[in-house]
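Consider the single chain below, provided in structure tokens and representing the form predicted on its own.
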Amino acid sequence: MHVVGVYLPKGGVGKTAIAVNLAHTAAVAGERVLLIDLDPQGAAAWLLGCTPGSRGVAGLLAAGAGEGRRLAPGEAVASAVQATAWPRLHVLPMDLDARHLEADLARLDHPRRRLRRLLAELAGRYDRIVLDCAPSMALLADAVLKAADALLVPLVPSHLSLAAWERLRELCAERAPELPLWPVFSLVDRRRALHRDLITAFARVHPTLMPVYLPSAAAVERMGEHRAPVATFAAGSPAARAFSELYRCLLARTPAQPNGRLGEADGSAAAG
């Protein structure tokens, strides 16, 4: 099981569109895929036709934070997972009310390890887990750094986006120095000189950059109209081809049997 987080501590860079289309492409390719919606907005689950409920990923992560609540067993985790209209693609949605997730996590022992423990309950059920992450640098972001095997980092060709990339690199150097970071440019308009110049300059010094550019496209905007991945209603579009190429690039970097971090001992003595 390979866990990839789609994350940048900045909004508006296309994280959700990438997570949804990547998960769908992997499922079409034959992988058993679980998309976990870690953004309180719940957009990824909504785009795949799923609905938030009273028990989702927030409740599972925070189980034990309140009086009388206990850590959910694997069966409870599986029961919160929803099927989609596409074979092999499942979703673990965000809860209907996830306002207090960070506060609940802060009351727990080792909150940054909660996500990894939750994913361990799913080992063997999925080939790939895709995490659609919120654009924050709080406890949940730290949990993603501990649980993911790699981060796919969407970057809009803008100076603000590149500044967020530098903040993420600093965070990972401190909290997860061995975690692979795979930047990918999204919302790209190759007609704009600024986009071309920033991409060219970035590529010169960042060899881990994904060799595919995800376009700014009307087809991506129409995902909300269809509540579906791009390939299901615009299969021949440049956006659909780009997402397919992104999956092939990801597959090339994914070891056949990844030495995932889910098998590591939790180590209760370590700081949580």
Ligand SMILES: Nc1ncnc2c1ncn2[C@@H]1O[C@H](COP(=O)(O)OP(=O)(O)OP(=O)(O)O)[C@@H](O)[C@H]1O
Second form
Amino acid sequence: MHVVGVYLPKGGVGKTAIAVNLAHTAAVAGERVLLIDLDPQGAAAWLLGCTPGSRGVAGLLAAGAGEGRRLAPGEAVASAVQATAWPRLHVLPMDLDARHLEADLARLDHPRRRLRRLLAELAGRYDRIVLDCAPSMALLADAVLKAADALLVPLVPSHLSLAAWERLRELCAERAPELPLWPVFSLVDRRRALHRDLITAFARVHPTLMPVYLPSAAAVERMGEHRAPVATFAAGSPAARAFSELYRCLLARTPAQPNGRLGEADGSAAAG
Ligand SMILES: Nc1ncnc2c1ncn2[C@@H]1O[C@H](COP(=O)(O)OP(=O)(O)OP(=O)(O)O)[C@@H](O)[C@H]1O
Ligand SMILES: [Mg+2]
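Return the form predicted together with the ligand of this protein as a structure block, the form predicted on its own having already been given.
Following is the full complex, with the preceding chain placed first.
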């Protein structure tokens, strides 16, 4: 099971668009995928046609010790998971009301370990977990740094985005120095000199940059109209091809899994 967080402490850079399309592409390639919506906005689950749960990921994370003891490990999580219209793609939505999540977490012992513990309960059920993160730097973000195997970091080619990238690097240096950071440029408009210049300069000094540029595309904005991933209604579009390429790059960086499932997915991706 490989856990990838999609995170940058800056809003509107395409985190949710990437998380949703990446999760869908991985499922189409044959992986068993769980997308966890860690943002109280609930956009990722909504875009995949799911509804917020009365008991979603916030309730599971903030459950007090001893709560839910009557359930077998993983059962509470499994009961909150929703299937989507697409085979092998499941969603663990954010709760309908998650206003108090940070305050609830702050009252618990070891709140930063909660997410990792929750994911451990899912071992063996999924090949890939995709975490759609909120843009904040609160406790939940720290929990993501502890739980993820790697972070995919969407950057719009702008100075503000690059400033957020530096903040993230500082945070990770302090809290998760071993965590691989994989930046990827999103909302790219190659006709703009500023975009070309910033990307070229960044690529020169950041070898972990994903070698794929996600274009600014109307198809991505239309996901809300269809409540579906781009490939389902704009197959073959530049945006759909870019998300598919991003998945291939991610797969190339995903270590082989002991049960070989991701290896199988690799084969089916190549075939399909
Ligand atoms: N590649 C793209 N091309 C065009 N529009 C995009 C693209 N990616 C995202 N958008 C649009 O930009 C807006 C923000 O995207 P998204 O919600 O994915 O960002 P986010 O980083 O998850 O934001 P937040 O920090 O609020 O969660 C949305 O309206 C979305 O439709
Ligand atoms: Mg988002």
